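Next up is one chain by itself, shown in structure tokens, the form predicted alone.
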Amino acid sequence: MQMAKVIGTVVASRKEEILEGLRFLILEPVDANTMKGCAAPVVAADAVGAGVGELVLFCSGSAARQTTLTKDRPVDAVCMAIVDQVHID
């Protein structure tokens, strides 16, 4: 899993039937220590109803197809949790 900030949304009015009903977000991965962007943005399916400006957890690769919403769908990244707090000692 990685942490990211939601920086935008993607609207696709035409897509493969298997992707119907999925909402897509643009995520900017962040460094857990600095909370600053640390990698190129990623487009991810949204399984939790996250919004722009929120901090989220996402996974990519085959793990992205393990949520109820994305099971057996051709997605490579999924937003699967909205972060409430981060504590680093």
Contents of the next structure:
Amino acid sequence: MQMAKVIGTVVASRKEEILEGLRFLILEPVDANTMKGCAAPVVAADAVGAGVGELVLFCSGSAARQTTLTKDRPVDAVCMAIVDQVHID
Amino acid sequence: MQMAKVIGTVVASRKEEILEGLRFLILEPVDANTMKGCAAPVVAADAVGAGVGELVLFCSGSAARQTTLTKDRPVDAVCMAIVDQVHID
Amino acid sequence: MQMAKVIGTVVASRKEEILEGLRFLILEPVDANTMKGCAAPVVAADAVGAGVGELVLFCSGSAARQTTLTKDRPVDAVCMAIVDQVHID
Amino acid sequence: MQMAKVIGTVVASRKEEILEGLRFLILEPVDANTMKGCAAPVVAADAVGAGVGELVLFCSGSAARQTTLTKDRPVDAVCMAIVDQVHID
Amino acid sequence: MQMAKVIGTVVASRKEEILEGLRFLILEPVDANTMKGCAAPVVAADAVGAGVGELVLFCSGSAARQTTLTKDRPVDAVCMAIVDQVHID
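Alright, leaving the form predicted alone aside, put up the form predicted in complex with another copy of the chain.
Below is the whole assembly, all chains and molecules, this chain first.
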């Protein structure tokens, strides 16, 4: 998984029917050491109701289809948790 | 998923039989912050009838086989939505 | 797999229900030649009770769901071994 | 998928039995904009009888096992089409 | 697949039970053009009895579980062939 900050949303009305009802977030991956952006933004389905500005966890690949919302859908990234605390030693 | 701009197409007549009928797009991944190209182009199957110049979403990996068009085919990227609006905060 | 050093933990109380009970580690990938950090940290589920400061192995992708703990869960990285010895020739 | 130029072949006589009969190509990924090499070469199974010097398409990940030749084999990249035309606008 | 040189081994006694009996190699990915290291080392399960110094092929992702040795195990890279000859044109 990667930590990321929600920086926006994407709306797509013309799409594969099977994608209906999904909300797409734009996530900026964040380096846990510096808490700054560390890679180009990715687009992820929202499985937890995350809002812009929140720090979240997302997973990629086939793992992204292991939520009720994304099962069997053409989705390769899902935001599945909102981060409360980060402990770095 | 990643946002990308459709910049071209690829034609391949000699190919695995199971690929018959697919249309291959050349997509240039776009950084949601700058809306500029941010990685080398990828080739994706077209599941939504996207045209050159359009801004789209594509997904990669096994997710790319979760559309009716690409099911069980040797395809690792599919364009499955056309972007209407991008909101960055 | 990659070697990594455990550098912290992440707590997320609002999350997909299916993630309940997992502990999330922050891992800094380590180059086996130099034993120094070589990539941005990743977040992995903990399947072996690893502690901060330990050198571990983690795997990514669908392999990360091949432990009892992570089976069928939206997890794309798992820490599944603690490294005792590294031999480089 | 990615476009690539076939630049060579690899012969491996000691290998997993299940790999018997596969031909391994060395592919140099090509940037569709410049038609020049853009990443380190990868090794792919040949599913279309591609020859050195030809421009091909290959796919990676689990998609690489979706050809008759590579089904259920430990293969993470397959060359599955020979490119005839590239249109860039 | 990628070519790599075996540069060492990793021993991990505390690990997921399902990993028992696997031997872990440290592989340095090699660029087929220059035959020099081209990426940070990866750790792969050994399915062919490769020794330190040998040039091998490894595959990544779910393909790494398509050998008898690695089936259903949390392994994302496997060394499945020893390279005899490389032809570059």
